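Shown next as structure tokens: one chain only, the form predicted on its own.
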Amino acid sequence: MKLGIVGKGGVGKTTVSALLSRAYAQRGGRVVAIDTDSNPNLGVSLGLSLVETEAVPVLPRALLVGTGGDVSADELITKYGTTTAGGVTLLSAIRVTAAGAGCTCAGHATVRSLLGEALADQADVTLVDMEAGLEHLSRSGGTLAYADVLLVVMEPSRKSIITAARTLALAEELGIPRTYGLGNKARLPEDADFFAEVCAEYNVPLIGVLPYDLGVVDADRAGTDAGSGLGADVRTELDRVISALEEVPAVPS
């Protein structure tokens, strides 16, 4: 499965990406997580130190992966992948280190090329943590054009769900087979009902709602593994979401 994680700024995409990657790995899956944020922090949420995260090599720009390309997916993952303590292989696709460095389009092209390659020999799950916004769906070719499933992370606000509805339309136009909304940061008992009602209003399929968790907050403040102090409620819902994704019918390529 090739899984894209998207959403508006501040909804918790990177944390959710780390939690899902970790949960898949704990189930015995081979997981490759790709950080496409120009300010990459997925490594920290996966338990790497800041120094280790900064040391993760960035994928070469505009590299063509696969048959007839510059490198095979296996070679790329072996050379540029960093394995975390939780068993997830992390790739860093984009990093902006200087002002005026230009656009990151070439880095996104590399990710698109990698997702287009058959990854069955290297990963059971390839998860892409996208930066905030919709540009990755609108840019030429679409970074996530080869994703099997798109998860739009939402917080309990109408604006967040409206963004998910707009994302759904772009994903359909791009040809991504399945797109679901995933609620996050549900603090109040009525938050789950809010997600269900407003997602139904805007025709956003809701696959699950992750509760607000103080263990995740503490890990984020400390800069440690997001799943290290995870509460039982979040673990249960993550398992439910993963089980639901595993039951999604495959779409012929």
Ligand SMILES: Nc1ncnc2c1ncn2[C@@H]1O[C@H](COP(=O)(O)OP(=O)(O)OP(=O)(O)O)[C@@H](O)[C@H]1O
Contents of the next structure:
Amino acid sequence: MKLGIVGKGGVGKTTVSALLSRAYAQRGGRVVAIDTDSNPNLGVSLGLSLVETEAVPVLPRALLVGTGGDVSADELITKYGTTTAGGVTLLSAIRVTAAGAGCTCAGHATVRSLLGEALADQADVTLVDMEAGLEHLSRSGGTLAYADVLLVVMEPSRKSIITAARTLALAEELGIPRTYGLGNKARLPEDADFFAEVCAEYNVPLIGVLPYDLGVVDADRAGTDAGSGLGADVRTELDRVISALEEVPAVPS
Ligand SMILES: Nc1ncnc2c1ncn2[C@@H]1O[C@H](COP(=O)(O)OP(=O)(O)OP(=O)(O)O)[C@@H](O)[C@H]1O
Ligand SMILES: [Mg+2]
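Can you swap the form predicted on its own for the form predicted in complex with the named molecule?
Expanding to the full complex; the earlier chain stays at the top.
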């Protein structure tokens, strides 16, 4: 499964990417997590120190992966992948290290080619943590055009749900088979009701609602693995979301 994690700024995309990656790895899956944010933080949320995160090699721009490309998927994972203590292989696709260095389009083309075919034998689950906004869907060809599922993370705010509705429309145009809204930072039960009502209003299919969790807050402040002190409610809901993703029958190719 190839999952794109998208949504409005600050809703919890990186946190959810880390928690889902870890959960899939704990279930025995081979997980590749790709950080495509130009301000990359996924490594820290996966339990690497800041120094280790900064040391993750960035994929060369415009590298084409797979048959007829510049590098095989095996070579790519060996050369650029960093394995975390939780058993997730992290790839860093985009990093801005110099002011005025130009746009990141070529890095997005690499991610597109990666998702296209290349990791079929290397990963059971590939997750892509995206930068906020909708550009990954409008960009030439669409960075996430080959994703099987988009999860649009939302916080309990109308604007983040409207972002999910806009994402849904663009994802449909790109031909991405499944897109869901995933509520996050919910103070239960009133925020769960808000997600249900407003998602229904904008026709956003709601796959789950993750509670606001003090374990996530503490991990963020300490700069440690987002999943290290996770509350039982979040773990239960993550399991439910993973089961729901598995239950939906694959769209025939
Ligand atoms: N379920 C949660 N409970 C409590 N805090 C959370 C939860 N999910 C995320 N957060 C906190 O919200 C903040 C933003 O999270 P995160 O960095 O994952 O968002 P993002 O969508 O990736 O942001 P950006 O748009 O900058 O990439 C962080 O401080 C994170 O610890
Ligand atoms: Mg992020």
